[in-house]
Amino acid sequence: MSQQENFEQVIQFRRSNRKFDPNVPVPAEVIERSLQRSILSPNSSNMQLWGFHWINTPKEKAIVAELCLGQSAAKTAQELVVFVTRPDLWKQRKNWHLGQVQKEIKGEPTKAQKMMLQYYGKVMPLLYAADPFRIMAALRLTVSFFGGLTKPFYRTGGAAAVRIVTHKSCALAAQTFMLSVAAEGFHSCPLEGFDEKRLKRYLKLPRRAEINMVIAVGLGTEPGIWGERVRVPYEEVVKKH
């Protein structure tokens, strides 16, 4: 079977299943491999501002299922993984990148190494730094405004822009995780219905962290599929330019 056929098979197999078989456990190595693959997901500037909380024990799963409003997918899941955005880690990630570049420098830095040092040393603080007086947000908006007057320019802004970027990256990781689970022969269901305030408190997350989604995993059942997969026609959503 070709790579294309393999991928098509995984895409067709992956369905949001809302009721899992209670008698079929998901091997720990399936979740571990899938989380390892999630870490390889594309993300903005490779800042990796995410965290994956694997809810594994029966006691923990019962608590999180309740915080997911008692949904069937959460209650019957063999495993639950909470995908979290971590914009608060930007300094740590920025310093990690700078350390990686500095370890590679032997003598005079190359042009590429100088660019990386500039990018993570100066650009990332401009994009991610937060302050109570919104000085950095005002600076970002000012730079975007004047930079974009005469040419295409990356438009950034305040905390809302950072939130959007980190949620997009985290969602890409979540999709990688679900596709990996499907490739392993199991099913998943992404959950957006949960008490974010209580779940965030339960996971002991810092103030700026946010929950992107909760993913339930198990071997799906026929009652867990709510009908045929229906999508808006291709011609309606794809615009060729």
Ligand SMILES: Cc1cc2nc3c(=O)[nH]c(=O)nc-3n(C[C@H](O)[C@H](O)[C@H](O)COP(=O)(O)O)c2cc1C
Contents of the next structure:
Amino acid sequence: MSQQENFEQVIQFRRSNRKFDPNVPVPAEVIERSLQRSILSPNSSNMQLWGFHWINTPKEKAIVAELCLGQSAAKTAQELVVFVTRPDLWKQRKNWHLGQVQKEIKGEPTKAQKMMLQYYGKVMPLLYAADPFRIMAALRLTVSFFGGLTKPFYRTGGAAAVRIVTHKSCALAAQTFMLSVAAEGFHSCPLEGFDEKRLKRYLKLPRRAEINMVIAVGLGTEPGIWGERVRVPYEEVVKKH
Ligand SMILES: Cc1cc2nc3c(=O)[nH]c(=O)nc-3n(C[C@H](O)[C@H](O)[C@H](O)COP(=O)(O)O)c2cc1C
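May I ask for the structure of the form predicted together with the named molecule now, the form predicted alone having been displayed?
And the full complex, kicking off with our chain again.
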């Protein structure tokens, strides 16, 4: 089978299943491999501001299923993985990047290495540093306004932008995970129906962390599929320019 056919098969196989077979466990390696693949997902500036919490023991699973409002996908899941955004880790990640570049530098840094040092050393703090008095936000707005007057300009910054950017990247990791689970012959269901406050407290997450989604995994059953896979027409959502 060609790569294209393999991919098509995985896409068609992945459905949100909400009732998993209680007698078929998911091998730990399936979750491990899928999480390894999630880590390879594209993510903003390669900052990897995410965390994947694999809920593994029956006791923990029961607690998290309750926090997912007792939804059947969560209650019948063999495995649950909570995808979390971690903007609070930005300093650690930029220092990790700086360390990676510094390890490569032999003598005078190359142009590319200088750019990386500038990017992670100067640009990342501008985007991610906490800004309680909104001083940086005002500065960014002004710079964006004048910078964008005559030419395209990357207008970003502020708490909302950080939240959006980290959720985008985390959702891509979650999608990689679900496609990988499908490629391994198992099913999943992404969940946003959970009590975020309680789940955050349960996972002992820091204040700035947010839960992107919870993914339930298992061998799906026929009753776990809630209907045909319907979508609005292609022409309605795809615009050719
Ligand atoms: C961000 C997100 C949150 C979702 N939350 C829930 C949920 O809480 N409960 C649920 O049963 N399904 C949930 N779903 C699954 C969607 O209902 C499902 O993906 C959609 O109906 C399309 O069906 P398909 O995944 O089988 O193609 C969620 C999906 C996404 C992407």
